[in-house]
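Only one chain is included here, represented as structure tokens and corresponding to the form predicted on its own.
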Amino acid sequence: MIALKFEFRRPKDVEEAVRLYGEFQGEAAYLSGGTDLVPRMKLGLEKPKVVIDLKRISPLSTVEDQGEWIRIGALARIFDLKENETIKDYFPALKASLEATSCESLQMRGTIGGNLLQNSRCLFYNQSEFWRRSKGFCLKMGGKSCNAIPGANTCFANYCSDNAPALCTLSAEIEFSGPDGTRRLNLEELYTGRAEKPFKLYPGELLTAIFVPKKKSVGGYEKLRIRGAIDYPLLGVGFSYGNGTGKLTIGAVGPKPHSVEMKQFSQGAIQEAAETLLKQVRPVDNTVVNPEYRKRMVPVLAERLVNKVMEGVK
């Protein structure tokens, strides 16, 4: 049960949503599908004075062919996107990641924008307020050190988006609207690299759309998880290939995805790409499996995925 009292507003357009956010001097939260925000509010991790429900803003839910780009509204539902023929045909890595996201009942509620902007997670953070107070607040809660690695002054929470690694392999761009207008950037520019505050967002900014270059690709997504039916990724690996070039991306280990470009696909080249990614991550003991296992699974999933995708190219 949500004990917190808050106002609930339903703006008609983006401009009204941004204005409402400003009225409450930043003590507001945008609501898309709610599959990340509502559990966080129940745990006391979010305490907004107002929840701004975006679902009445219909342009945020559409998928549009713009010629060189496919524009995906940030409020497009995960379930609808995985059934979209253009995404099936052009972006198989994204489709695979959508299928791997949670379960169908949550896919019908969750949105791709919400999946991209979900907060980073940690066993020592995603707990009740009572639990967290008894343990002592960590860096992500304004404390002075990490609870997963006692004494560390770095947050190791994991960014668990399934769709972000797939979109990174497709060189997707994202668009925000805010008090200072609209800006568009490469998805990989979104991340700060700091898990306690993972996104480069200005106050009041609202994710409006994802743009994916309309280029035919082959690809896929592999996910390490405990429960096959529904789970956050403990490691997510995406790969897309087109026009002689591939891009391999891993996520769910640390605060952001990591990518490597590939132009050779011999077994040695695939192993080298996996090794390059492995050097960029530092799993720690803050999930339901030990860090050494997650680390060892990086090359296993990466090599399996690239081999499977490239076998289909021959």
Second form
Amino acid sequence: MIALKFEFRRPKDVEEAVRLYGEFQGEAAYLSGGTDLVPRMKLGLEKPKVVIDLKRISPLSTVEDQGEWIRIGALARIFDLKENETIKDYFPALKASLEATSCESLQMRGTIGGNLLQNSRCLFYNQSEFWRRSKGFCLKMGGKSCNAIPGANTCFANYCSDNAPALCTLSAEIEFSGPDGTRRLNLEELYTGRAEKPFKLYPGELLTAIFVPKKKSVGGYEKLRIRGAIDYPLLGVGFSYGNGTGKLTIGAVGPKPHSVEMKQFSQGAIQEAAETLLKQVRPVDNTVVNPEYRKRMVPVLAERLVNKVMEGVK
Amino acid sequence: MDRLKVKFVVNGQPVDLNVKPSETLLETLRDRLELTGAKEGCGLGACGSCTVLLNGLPTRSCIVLTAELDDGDEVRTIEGLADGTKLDPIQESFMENGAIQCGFCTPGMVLTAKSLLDRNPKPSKEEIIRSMSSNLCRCTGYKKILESVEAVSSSKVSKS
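In place of the form predicted on its own, the structure of the form predicted in complex with its partner chain is requested.
Starting with the chain above, the whole complex follows.
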């Protein structure tokens, strides 16, 4: 049950959606697949006055070959994308991350845009309102300190998109429409680095498309999780290689993905790349596994993935 | 609060309802249409016990707002699977192979299997596992569930 009163609107185009957002002074939520938003509303983590359902805006769900770029509509479903031939051929890291996302029936409902814009997660945050109120509100809810690390004034919630690390390895760009028009940026510029508010988004901005440079690559995605069936990542590692250069990205540890470019692929070089990434993250005890374990799995998954991908290049 | 007019089809029957924006498809099915086959488990889209078929695809009805449905959308619940007293082969197979214990996950499991077999009548074992792992079961250990789906895909089940 959603113990919340809100209005429900179904705009016909992007302009109408953005206008509606403004009409409700930003107390609005865009709905695509709903696999993240609806549970958040049930838990009282999201309390919009209006839910703006984007599903009737059909240009948002198409995939288009534009020559130098593949344009993926933000509302394209995860399940449809993993069956897409261009994605299979050109972006195997993305394909692997789509396969690793949740489970098949959620892939049929969830969209790539929703996956990218899912809020950051923490064991002490994604709980019922009753639970959170009993514990005392944390930084992510406007409280004064972190509940995972008592006394800390930094939020350590994890950004758990599987597709974001893969898209980072492919140097993807994203496009937003908002009250001030359209803007396009590198995916990696989206993140604030602060888990309380993970995205640099202006009020009303709507993710319309993801653009991936149409260059053939080899690659993959490795995911640390408890259950193979459905979990959010406890650590996600993506890698893509093309034209002599590789890009390794880790996600699900902290509020944003972290990337490093690679020119060498020896064991030493992989370990060095993993070390570089590890210096940028601070896993803490806010998931279902020990933070030390997640940390140790960074070089393990990186080595496994890069070796597997580069084996195919030889 | 404004109610919304929603029209869609459930188990072949058109329905025309006025719903609150916050009403989930699971609530509509269970509380208004008295179709209690879909079960509320986690209520957050994780377990799959509320699975129904929406236009043929397994869908977690606890995280779909009924207001999201369009004219012409077709919902199929476990109540709409049998043809009168004649069970669907996948239902027969679950019974013959003992794939049911407490029964709570069973409607969702059966519908997920039904959707898979409708889209792909001869799935590989790997494809069956991938599809069925969308639904959680806390008693069977999945072996008999997988055997039931395999039995239908290889037509070992009686079609009487």
